[in-house]
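Only one chain is given next, in structure tokens, and it is the form predicted alone.
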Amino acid sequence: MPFIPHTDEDIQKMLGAIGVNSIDELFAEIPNELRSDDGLGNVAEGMSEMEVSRLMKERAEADARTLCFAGAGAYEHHIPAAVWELTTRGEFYSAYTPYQAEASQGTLQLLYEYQTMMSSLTGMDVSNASLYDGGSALAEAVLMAVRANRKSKSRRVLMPRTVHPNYRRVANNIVKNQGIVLEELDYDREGGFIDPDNLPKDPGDFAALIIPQPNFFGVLEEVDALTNWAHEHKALVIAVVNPTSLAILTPPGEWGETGADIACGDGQPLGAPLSSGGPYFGFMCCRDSFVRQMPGRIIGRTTDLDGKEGFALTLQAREQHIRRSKATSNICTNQGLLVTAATIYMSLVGAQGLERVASACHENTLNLLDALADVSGSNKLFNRPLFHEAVIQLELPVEDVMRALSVQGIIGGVSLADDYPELGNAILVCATETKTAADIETFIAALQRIAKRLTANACPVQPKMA
């Protein structure tokens, strides 16, 4: 990326003009306390440009085409060309906040189209225009529905067991501090869902239920169920959804009778690249009566003194730059550059498109699973419908077979073996619409190599007496 580098003198004119003498000093208020012996510690030498360039050109290279059959969270979808050429142009490539109404008209109305969107493919009433990633968009939601929830007294909120694994872990991590428990409600082992019969008939007073559609091993909740249990109860409700899922499920909004409170999630797959784990963006939606506890901003459309249409920032009091220690959360920015990709995904790929989408995904995955059945020692765990992806049981040891795939250019999957112990040797599967049908039988011809080689390894043939 281009860059103007400062001289000293540059920097000693500039320390001039606001009348200190050096950048110690400029720093001075910092208590000593709370400075590092040490400087940057560990951090290495600057490189120049040429080896810098050879540096990134070898991490790229790194990462090698490869067949990626693993999900969890993060797809492999097919991005329209269009999409990131029009995304990188300067007009939005170079925009950030947009503070200056009158400067950024462009970027305001992107983000209004974007919030447009998003409220109808939740049938929520309202969407911020965005947050940091998944997982902190679900911390954000925890911390909204313990605000909002005015029937409830409780800090207690009840996290299933199929959430996402580094969703819990990131909630956790922003709310314990607050005297906020997230309380963990286990799985059915033959369904992979949680059974609304098997909760409790007197749970106590909760803030919010948290429900996850499709859960992360991609089996479909009773949201239904579910979300008229928690309001019978007086919890809100809080929607973990996946995007690309809602053009052909039921959306948050119509769950139960009263449908969820807040929707949250990952825009990943709405035209973001997996590129090697990110930069990701979060989204969150919810009912006009919770807007004014919502998160980030909102943008609105209005009119001027002459009747021209335009658009600004609304709601801004929330922020920690409006107000500090008193805002409502301490995201005051967004993921602007990935919301707008999204915006543009969304608006030529259009509702018939993404329905085409998912239920290309649907249909791969369930071809993968059929092809599965064939392979020696794997079979399809939980009996439950799923959507994008399912756990697949192996009788040989997974990280083996992972790395044995590994080494023919072909991710296998998510090994469950750290965050669900008790599934034994058990793989996370997914297909999205770009995986064709001689890419599943690749995989499958793969995998049978491997688990007929790992077998005979392990069980070596005994030579007969003499």
Second form
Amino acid sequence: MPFIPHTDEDIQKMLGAIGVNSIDELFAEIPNELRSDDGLGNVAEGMSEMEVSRLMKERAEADARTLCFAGAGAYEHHIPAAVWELTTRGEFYSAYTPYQAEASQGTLQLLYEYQTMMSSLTGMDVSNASLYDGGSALAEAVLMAVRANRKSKSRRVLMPRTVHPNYRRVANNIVKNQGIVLEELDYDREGGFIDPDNLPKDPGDFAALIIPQPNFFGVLEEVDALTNWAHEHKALVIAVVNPTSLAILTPPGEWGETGADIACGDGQPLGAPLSSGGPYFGFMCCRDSFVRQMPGRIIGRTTDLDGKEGFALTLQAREQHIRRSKATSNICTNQGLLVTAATIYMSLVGAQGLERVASACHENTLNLLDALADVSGSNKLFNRPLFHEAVIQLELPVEDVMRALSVQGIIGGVSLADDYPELGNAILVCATETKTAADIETFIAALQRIAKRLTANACPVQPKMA
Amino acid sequence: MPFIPHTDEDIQKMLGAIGVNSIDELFAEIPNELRSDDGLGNVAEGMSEMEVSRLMKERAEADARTLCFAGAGAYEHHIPAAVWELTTRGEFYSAYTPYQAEASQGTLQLLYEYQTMMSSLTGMDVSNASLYDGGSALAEAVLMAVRANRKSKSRRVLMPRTVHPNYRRVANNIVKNQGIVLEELDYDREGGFIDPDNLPKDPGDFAALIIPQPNFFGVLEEVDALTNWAHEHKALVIAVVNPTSLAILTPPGEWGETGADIACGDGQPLGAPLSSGGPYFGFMCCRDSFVRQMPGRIIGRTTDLDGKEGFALTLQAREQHIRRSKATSNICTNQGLLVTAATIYMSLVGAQGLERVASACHENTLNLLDALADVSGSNKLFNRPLFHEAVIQLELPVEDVMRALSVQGIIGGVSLADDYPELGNAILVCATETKTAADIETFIAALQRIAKRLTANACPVQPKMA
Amino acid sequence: MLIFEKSKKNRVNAPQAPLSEATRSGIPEQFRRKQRTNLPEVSEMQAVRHYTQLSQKNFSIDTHFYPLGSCTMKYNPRASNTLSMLPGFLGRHPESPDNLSQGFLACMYDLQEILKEVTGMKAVSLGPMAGAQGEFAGVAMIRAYHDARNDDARTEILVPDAAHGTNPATATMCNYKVKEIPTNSDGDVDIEALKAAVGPQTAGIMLTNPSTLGVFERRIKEIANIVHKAGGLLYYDGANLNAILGKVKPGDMGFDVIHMNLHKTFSTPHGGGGPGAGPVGVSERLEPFLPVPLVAKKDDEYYWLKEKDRPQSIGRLSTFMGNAGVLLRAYIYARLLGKEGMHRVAEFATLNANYMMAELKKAGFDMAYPNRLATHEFILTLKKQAKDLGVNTMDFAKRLLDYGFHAPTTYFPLLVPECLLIEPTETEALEDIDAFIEAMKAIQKEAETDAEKVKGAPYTLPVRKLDDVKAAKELDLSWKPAAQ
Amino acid sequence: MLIFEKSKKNRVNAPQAPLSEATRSGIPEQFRRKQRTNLPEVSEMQAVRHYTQLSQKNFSIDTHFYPLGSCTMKYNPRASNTLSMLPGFLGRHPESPDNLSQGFLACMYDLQEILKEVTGMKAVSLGPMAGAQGEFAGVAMIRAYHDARNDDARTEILVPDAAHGTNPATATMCNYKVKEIPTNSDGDVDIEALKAAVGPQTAGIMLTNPSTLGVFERRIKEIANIVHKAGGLLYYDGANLNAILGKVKPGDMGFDVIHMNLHKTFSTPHGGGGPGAGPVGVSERLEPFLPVPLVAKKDDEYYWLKEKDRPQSIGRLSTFMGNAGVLLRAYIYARLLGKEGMHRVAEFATLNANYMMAELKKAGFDMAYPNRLATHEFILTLKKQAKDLGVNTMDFAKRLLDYGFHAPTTYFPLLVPECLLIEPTETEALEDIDAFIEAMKAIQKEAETDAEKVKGAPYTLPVRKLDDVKAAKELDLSWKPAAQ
Ligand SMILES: Cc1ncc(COP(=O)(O)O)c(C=O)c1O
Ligand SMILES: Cc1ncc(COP(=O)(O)O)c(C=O)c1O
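Swap state to the form predicted in complex with another copy of the chain from the form predicted alone:
Once more the chain from above appears, this time first in line as the rest of the complex follows.
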């Protein structure tokens, strides 16, 4: 039987030991009227592994071979082969949460190393062992900031519109239940950033300011000024950052005079494949003094009975299984395996390697922008320094262009039409280190062809000759 | 540096310890005129893993997505996912030959299990731990038989033409150096088998008879009669078998009155992907009494200082590193990793599973033959029972048909034109358990279209309408 | 040794990053990082060796029997991993347009359908990224439902005292007050207490059935009636569906909303802590509130439903589509099993648990609910051993590690003292279950004759018993380079 | 415990084979197997757990420093594995037509070109499946060459006494008599003895340079002249190319034929015993005899050269194309390294070996050739320890296992008594080399103070020292089911 090792003799022996005549008797406590023994009519019959393989290969094949210039929170990076060959080793892959520390030193030490790496990347004191993803990590950061801010009882948090729209949605969907209000800060139309000079002079009491760096548009925010402003108003600063960028950008721990208070974001760029949006992992770091307000698991180094170094879950009194309705969060299962991949990824690329990845991505996007500059009807928005991503305005309807590109297997970026209608026909583009000059050329050539065709079609008088 | 961990400080420290000023000095013993320090001009510069990945993906992609009805010694079977996920675990993948038994119990126990499985499959007493592939295993079997046959000093070995042509070539290329002659036995044109009734009445002294089962044409040989005949003439019997078939066919150990003396073949069907022909592995089993004549490594079960069970290389006195010019063979490195995969494969499919695989393949080939029977101009040769493979005669030139099929990504079998010209436009076809009814239809439809087109083109008067 | 202690300055594992420096920057100095990170500088081999060696220090399903109650540590088919990681799936960008996503969308749509059938609910959303987020989605829908009816008096969620900690924590995150309902001595909800607790302030009740006590709540229909009559909704914590797969459907029990832990019942790996997937299913009245995105189908074309298509939705809870790769694994598993396989899961999980309970009972161990049938798990209490021999549950647990078994869940549920919650799952063979029983007997004997030995365990693992108190007091949460 | 001991009759791991019985057979009873095989009947999880646990009992490159001399146990890049196992490569049938094989053929063609450049030879054939088969191909070509010239007096192959066992064994397989040439006290071939040995009966000489003594044969040109003048050919055993990659080419030394062990120098894995790949390179005069198949290129199209294209070829030595998947791994490695990387391999392999030799010398160990530079490896002799302390090389080797190091090669080459042949390779870090040196010092101290302890090693492995004599005497080569 699939995955079940019992032979007929086993079954008889076991039923005998229990003292029943059939397996069915073991379900005797379920009221009869509730039983649904033939109730899975809509589920197909089991398949062999070969048949399922064929099905899945066909389906995977159907979506393969795209050329992707979309970023917007999910970035295609080269993942060293060793990362997933190691991560999927059964001992990592099929272990549970390390509740029995002595039998889980592999996972626990790795998580401790992960915490160290994230602390270093963000410049913050401490890191937890992961949250679900970037959006939900931001939600948790907001809840945490409201809890942790001793100087303000406000449930207002300032949320720039330059934060990823889906992060804003997720955060709001989660925190609004607790009466927390995310108040939008609009961005400067020229720069695509939150202009520190235009911040409200008298913002009133608020618990925290969120600062994305780079922001959703790829634009660099004036993090120092923003951080100082928030701190002057007794608010905490929540940094939302791309971990790859931190190899070359100022880490949140060094923003402004005293640094951000909480840093969070999505760890996907660190070894997680695009994979339709998940599993990724949310990371969260904070100041030492806030560690007891942090949600999620935390690993500490300690010693065993013989004084030997070892690792264990610690500060569990914050968590739901101990504190129940008073816990810092309801999170239990996190994204351990992705953290495993990230830790191995960071070890393989190393300090210098991550800088190179970040720089190469950035350079590639600059190359893409140069090439786009030559496409008539395409226009870079925002005049600020950027990292690794940028907004382009098209003359033609975004939806038509994107659809035409997709037919050629090209994902030409992410349309901003729904979330930023004020920007017109705008798309967000990105070229990571995985894109070659030839890839960029393919994209540009397709874009030019499409522009020509769409312009022609839009032409009231059809040109005589094709 | 790629794969080299030395920092500049390390290098200085090490040079200092050695007492030289530069790495170059360490090459001082190489005569200057031989040095070629800029001599790799034709080798390209190193690439990053990402760049190499891109190159290899493009190349792999170029050869992908074929629909393959070729067998002829290499069979496409479903390989359970667990097989290679386990086989490529670093501890198996990156270990050397188990020279330090205590540090290699994993590999050694696995090989002992493999030997047990192969003994059971072939019905023979003992198995070695692998040879290179099927063809070279046959060569070793011939050398072994000539050594082992105490009753005959002959260097003649009878080789049916129903043995895989490449096996015959390889065997001959290897054994002819030692003056051994492989004398061909022709096959019956009706049955495609060695007719026991037509064997030479007075064959003279010969060391061994080779018996393939199923033979290259997929036809079943009269193994009992052949075995008895050889033994009556004091010759040994070398069985060449497909391991999958042994789940349902009589094992060599039970052929005739006393069984075959040596069994060999290619282990590819047991978990090795097609992979352009390798790495596969040769297997070899024999009677107890011949074990000291067997080439290759052998693992034995023994005990340690505390009396605990353990495993070690044994009977090494047969091997080149001890016996040198008197060794049973020069083989050293074998195909350990493939044996690892095969052992895991056999454990996963199990006794019943392998029967099902064999039966399903056979049934699928019968289905294919039924479908081919409806294609005009295609004709099954040979009227004997078969397993899993069959010869089809076409009316049209094989080469043209195969080329036309290949343009559609279909490998329609293997042409027999070069090796069996007497069979005319013949191909060897095979449909393993991996082929669906739809696959067979695709093949048949393509064949019909091609037949039509080629017949039309061959037509002296072109039909007026396409 | 930590990876950082193997690091050396300026060691570059060159092939893993672009080989040459980028030549353009355009990033002004003011935004640039001043000091390089502490990320390790090791060779590829050093990293591979380090993490291979670390992995070997773990117990896991692939190496050990792991009867961790409430966690359903069953075999994770390797095919689920291999096939979910096909390049076409790994390479799909979450914003990939529908016409380039039909393969993936088909899988998600099929999975929604399968889960609907399995739970007996009207509709399913796959987005939530673990059980706890599924709970959040569920309770947020309950809130949205009451809100939509302007019924804002409902401020309380009822939770049995045996509930998993995520239940009360979730209620709090949705701004509900938690009221605990006691359990009676048979492990069922105390119906009288429930009746006394419900009222116009009741938003709903969160139940697990089979409960975390390892028994099936027999009066579930009555409970449903009581809560529904009071205007509350029923939430089903479906973390532990393994015991009832195909046997009984939460929808038929009267539940309005359920989350499932695919990383348990549908055998996706737990990865040393995650990721999971916690899809939610709902009855008709909650359907409009389901979190987005959803997958729909029209004329054999699959497409997304997002915020604008679902105006009453509680919205999205993940940046994109939840843990898509986990969902693929669950889908593959479901296809391998098929309907008959799902029935078998429940049957053999239940058989294994009841056999184990029967044999341990015979061996003299006390069960928390000796008169009940076990479901997929059961609770044993070592109260007697703790009192008479001074050997407590944690000591037994640690000693089991020496015997080569991962310990069952300890000290949960909280209401049973000195308990072990044991869940063998259907994928364990009789031989291994018997070996575990023998180990328990052997430890019992050790406890009687040499209690100190048991209390000093483990002895054979990479470390001996760790000092948790020190870990929490002298916080050491990250490695710091020695001052240079 | 053996997998067979975990097996139970009629346990079927269903998903791994077709789920339903085949309904047609057509195979007459007389050909059918009567009794089912003994293959194990276990669940998928049981198999996974069994082989995962077994794997953990191995030392390997991914877990341990493995300085096994003459074996070049260096890091096997994971990318080589992942990329060589792309579906397009794994799925290619060996009889796939050229038009569906351009990707694979391009890799093989490129690899031929790279190996030509590296060895300085005129042409390369990739077919041989390991070093020993490469040797066979090489010596068979020597035979074919002499045969083609009707020079049938040549019946002898010269082999230095330090040679690897495959050399004389290969000569025998090609029906040559083996004549051993002694080595002088510096580790070089004894030139006078060589001069005395050559003659019209000399078919050729098989040499390794650097030799298995870990030193570079300095008078190689002179040797080449002597043999060539006598009408013999020079065979280069290139198993150990690691020390000279990019530094000196066998072609320039005067060799006529060479085999390479890609599973050493080109870092394909050894897989616990294999597979390897042993391509052969030849000078112009041997080119016609190269084994088939070869890959050629015309107008950017790649195609096979087979028997009919190469009438003088010694033919094929493998059923298809040798160990194609291993060749792909080597190709990937070569592209990752590039030319500069290849130079570095030789440089750092040599640096590591010389450093290690220098430090061990300082620690008081005796070197076999103390006045020579090490190449990629070197020989240490424990003659003194064996005589004075009664602790021999095998004892040191086993004790090293307890210290977490795989032992170097022991008792090879045969002519140096009580020797350890140590090859650290370029991928090991200074820290690990230092740790090995410290272990050697510690064992030396143990040998001086507590010899019995060393002689009883190992203590910390899955088994203690195994009884090889018993293994060979009471042959137990396969498990037998207990009589029922
Ligand atoms: C009964 C029960 N409910 C809820 C959860 C929470 O699920 P998750 O860990 O996936 O968030 C768990 C699992 O730990 C559980 O056992
Ligand atoms: C010097 C030398 N020659 C030949 C060989 C034989 O190579 P293989 O084991 O690949 O057959 C080896 C490796 O063991 C070797 O070290």
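Note that the rigid core is defined as the largest set of C-alphas that superpose within 1.5 Å between two forms. What you are looking at is a predicted structure, and each value in this text was computed from that prediction instead of being measured. Positions refer to the first chain, counted from 1.
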Checklist entry - Is the C-alpha displacement of residue 403 equal to or greater than 2 Å between these two forms once the rigid core has been superposed? => result no
Checklist entry - Would the C-alpha of residue 31 be classed as shifted by 2 Å or more between these two forms after rigid-core alignment? => result yes
Item to check | Post core alignment: residue 445 C-alpha displaced by 2 Å or more between these two forms | outcome: no
